[in-house]
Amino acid sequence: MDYLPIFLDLKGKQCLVVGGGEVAYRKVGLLLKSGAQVSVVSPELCPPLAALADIKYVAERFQATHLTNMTLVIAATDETATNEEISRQAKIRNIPVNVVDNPALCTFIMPAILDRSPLMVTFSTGGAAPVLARMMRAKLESLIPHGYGKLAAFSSKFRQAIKTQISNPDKRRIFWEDVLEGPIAEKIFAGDEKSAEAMLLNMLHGGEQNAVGEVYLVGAGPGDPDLLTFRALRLMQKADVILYDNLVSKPVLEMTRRDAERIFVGKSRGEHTMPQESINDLLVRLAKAGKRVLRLKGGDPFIFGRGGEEIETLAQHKISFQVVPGITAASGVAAYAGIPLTHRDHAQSCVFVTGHLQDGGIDLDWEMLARPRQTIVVYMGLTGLEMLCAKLVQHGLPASTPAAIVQQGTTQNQRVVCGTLATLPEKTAAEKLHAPTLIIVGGVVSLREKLSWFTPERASSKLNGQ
C-alpha cells in the first residue's frame, strides 16, 4: 500500500492553494465543501474562482510566509519550479502538501470522491492513473444511490441508542443488517423518515415486526436496459419474487436477482395468461407471506400500464408499495426512431392513447386526435392500423400525414416502417410487423430521414457497412 487513505477534519482549520486557474479552482471547491478556511495565493484568478466570497484572496506570487498556520496546502500552478518549491516549504514545515498531477512532490493524494455525505466513498491509483479513478467512480454512482447519504444520517441519529439498549455486537450487528437491508431503508430511500424511524424504534424495543412484504411497481423501460433507472436497477436486484409480462425485454429480465422467482403474468392478443384482476390478487398473497414483490411492467406503469387499478388493490389491503417510473415507449421508441414528438415546425401538442380492438372498433375521441400540428402516439394499435388510419382521415387529417410504425423499439430487433396514413397500412403488412409496435401520426415523421442518421438503429447498420 503506497499511501494511507485517511480522511482530514478540516472544519474551521486554515488551508491554502497556491494557483488561480481552472484546477485551483475545483480544489477550492472541495476544501469549502469540507468547512476548511481557504486561503488562494496567485497574481491573478480566473472569473469562476474570483467569483468565490468565502474565500481569501492574497494577490501574490507564492513566499514561504504564506504557509504560516496553515493545515494543509494544495499547488495547483503550471509553473514547475513554484510548485516544486511550495512541496519544499511546506515538507520542511511537516505540512500535507498536494502538488496537481505530480505525485512524486505529494506527501497526499486527491482521490476521486463519490460523495453520499455523511457516506464518502474514495478513488485513488497513488497518482499513477487518476483518469481510471475517476472510472471506478462513475461505475459505483448508479450502485450506492443518493439516498444511501439519507440512510447514513438516519443511523447516526439512533447509534448510541441502539448501542445503550443492544449490549452484545453481534447482536447489534445482525440488528443494524436487518435495518440498513430490509423495510426500514426502503421507506428512507422512498422519503419517509417518519415511517421509518416509528419501524425502527418498534424494533429497538421488542415489538412484533411487520410479517408483510412490499410490493415494487417497477417500469421497465421499452427494451434497452441501458434506459433503466438507478432505482429500478436496485429494486430488481432485491426482490423475492417478480412477476413480469411479454413487454418485458429479456435483457432486462435478466438483470433481476438470479435466484428471484419468476412468474409470467403476460397478455397478448386475445389470450390472458393471467386475468389482471388475479394478478392483483397474487400481489396482495405474495407481499402478505412476507415477500418483496417486483411487478415488472413495460415501459411506465401508469400509463397504460394499469398501474393504478394494482396500487387500488394494494392500498385496500394495507401493502406497502413503491412506483418507480419508467421512460414510456412514446419517447423512447420514438428518439430510437428519430422522431421527435414535439417540434416547432410541425407539433406544439403530443396525445397518447391505446388502440387495442374493443367488440371489432376503436373507441376514441376522433375529433380531438384529428386536430392539426399535434402528434398522435398510438400504443397497441397493429391489429386496428388500418380501421385506425381511415377514421383519422374520416374526420379530417389529410391522408398525406406522414405516419409510422416501430416494431420492438430500442431493442436491437428494432424495425421502422414510415408512410403516410393512405400507405401505412399496406406497407406494415407487407413487412409482416409483429407486436409490441407503437404507431407516430404527424407532421414530425417526416423529420426522421434527417434525423435517423443519429439513432443507435442507423449507427449499428453503418458498423455493419450497410
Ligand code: SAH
The other form holds:
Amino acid sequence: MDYLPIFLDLKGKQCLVVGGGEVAYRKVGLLLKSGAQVSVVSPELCPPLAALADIKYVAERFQATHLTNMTLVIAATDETATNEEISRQAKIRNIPVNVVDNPALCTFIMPAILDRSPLMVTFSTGGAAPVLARMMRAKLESLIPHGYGKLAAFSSKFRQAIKTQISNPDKRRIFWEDVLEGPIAEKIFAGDEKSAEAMLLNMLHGGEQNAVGEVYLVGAGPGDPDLLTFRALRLMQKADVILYDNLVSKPVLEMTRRDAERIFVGKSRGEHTMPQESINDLLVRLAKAGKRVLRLKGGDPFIFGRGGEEIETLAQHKISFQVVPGITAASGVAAYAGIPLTHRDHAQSCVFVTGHLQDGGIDLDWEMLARPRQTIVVYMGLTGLEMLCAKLVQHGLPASTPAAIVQQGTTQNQRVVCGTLATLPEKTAAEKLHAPTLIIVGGVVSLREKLSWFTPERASSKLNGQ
Ligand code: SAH
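Form predicted on its own done; form predicted in complex with this ligand now:
Below, the chain from earlier opens the complete complex, with every other chain and molecule after it.
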C-alpha cells in the first residue's frame, strides 16, 4: 500500500488553492463541499471561479506567506516552477500538499469520489492511472443507488435507539442487515421515508419481522436489456420469485437472479393467458408467504400494462409494493427504428392508443386521432391494421400519410415495414410479421430514411456486407 486512505474533517478549516483555471475551480468546489474555508491565490480567475461567492480571493502570485494558518494546500497552476515551490514551502511547514497531476510533489493524493453522502466510496491507483480510477468509479456508480446516501442518513437517526434496545452486538448486526437489505431499504430508495420509519419502529418493538414480503412491479423495457433502468436491474437480482409474460424478452429474463423461481403468466401457443384476477391473486399469495416478488412487465407497467389493477389488489391487501417505470415500446421502438416521435416540422403532439379489436371493431376517438401534425402510436394493432388505416383516412387523414409497423423493436429480430395509410396493410401482410408489433403513423415516419443509419438492422446488414 503506497498511501493510507483517510477522510479529513475540514469543516471551518482554512485551505488554500493556488491557481485560477478550470482545474482549480473543480478542487475549490470539492473543498467547499466538505465545509472548508477556501482561499484562492492567482493573478487571474476563470469566470466560473470568479463567480463563486464563498471564497476568499487573493489576486497575487503565490508567496510562502499565503500558507500561514492553512490546514491543506492544493497547487493547480500550469507553471512547474511555481508548483514545485508551493510543494517545497508546504512540506517545510508540514502542511499536507497536493500538486495536481504530479504525485512526486504531493504529500497526499486525491481519489476519484463516488459521493452518496454520508456514504463515500473513493478510488485510487496511487497516482499510477487516474483514468482507471475514474472508470472504476463509473462502473460502481451504476451499482450503488443514489438512495444509499439517504439510507445511511436514515440509519444514523436510529443508531443510538437501536443500540440501547438491542444490546447483543450479533443480534444488532442481524437487525441492521435486515433493515439495510430488506423492504425498509427499498422504501427509502423509493423515497418513502415515513413508511420506512414506521416499519423500522415496528420491527424494533417486536412486530412481525419480514413476515410479509413485497412486490416489485417493474418495467422491463421493449426488449433490449441495455434499456433496463438501474433500479429495475437491482430488483431483478434481488427477487425470490419472478412473474413474467410473453413481452419480456429472453435476454432481459436472463438478467434476473439465477436461483429465483420463474413463473410464466403469459399466453403460450394454443393456451389462454392467465386471467388478470389469477395474476393479482398469485401476487398477493406469494407476498403473504414472505417472498420478494418481481412482476416483470414489457415496456412500462402503466402503459397498456394493467399495472394499475395489480397494485390495486396489493393495496387492498396492505402489501408493500413499488413501481419501477420502464421504457415504453413507443419510445424504445421509435428510437431504434430511426423515427422521432415529435419533430418541429412534422408533429407537435403524439398520442398512444391501443388498436385492440373488440367485437370486430376498434373503439377510438377517430376525430381526435385524424388531426394534422400529430404522431399516432398504436399498440396491439396488428390484427386491426387494415381497419385502423381505413378509419384514419375516412376521418380526414390523407391516404398518403406515412406509416410504419415495427416488429420486435429494439431486439435482434427488429424489422420495419414502411408505407402509407394506403399501402401499409398490404405490405405488412406480405411480410408475415411476428408479434409484438407497433404501428407509427404520421409525417415523422418519412424521416426514417435520413435518421436510421445506426439502427441494429443497418448495423447487422453492414456486418453481413450488404
Ligand atoms: N406496457 C407495454 C405495452 C403492453 S401492450 C409498454 O409500455 O410497452 C403490448 C403491445 O406493446 C404489443 O402488442 C405491441 O404493440 C407493443 N410492444 C411492446 N414491445 C414491443 C416491441 N419490442 N416491439 C414492438 N411492439 C412492442
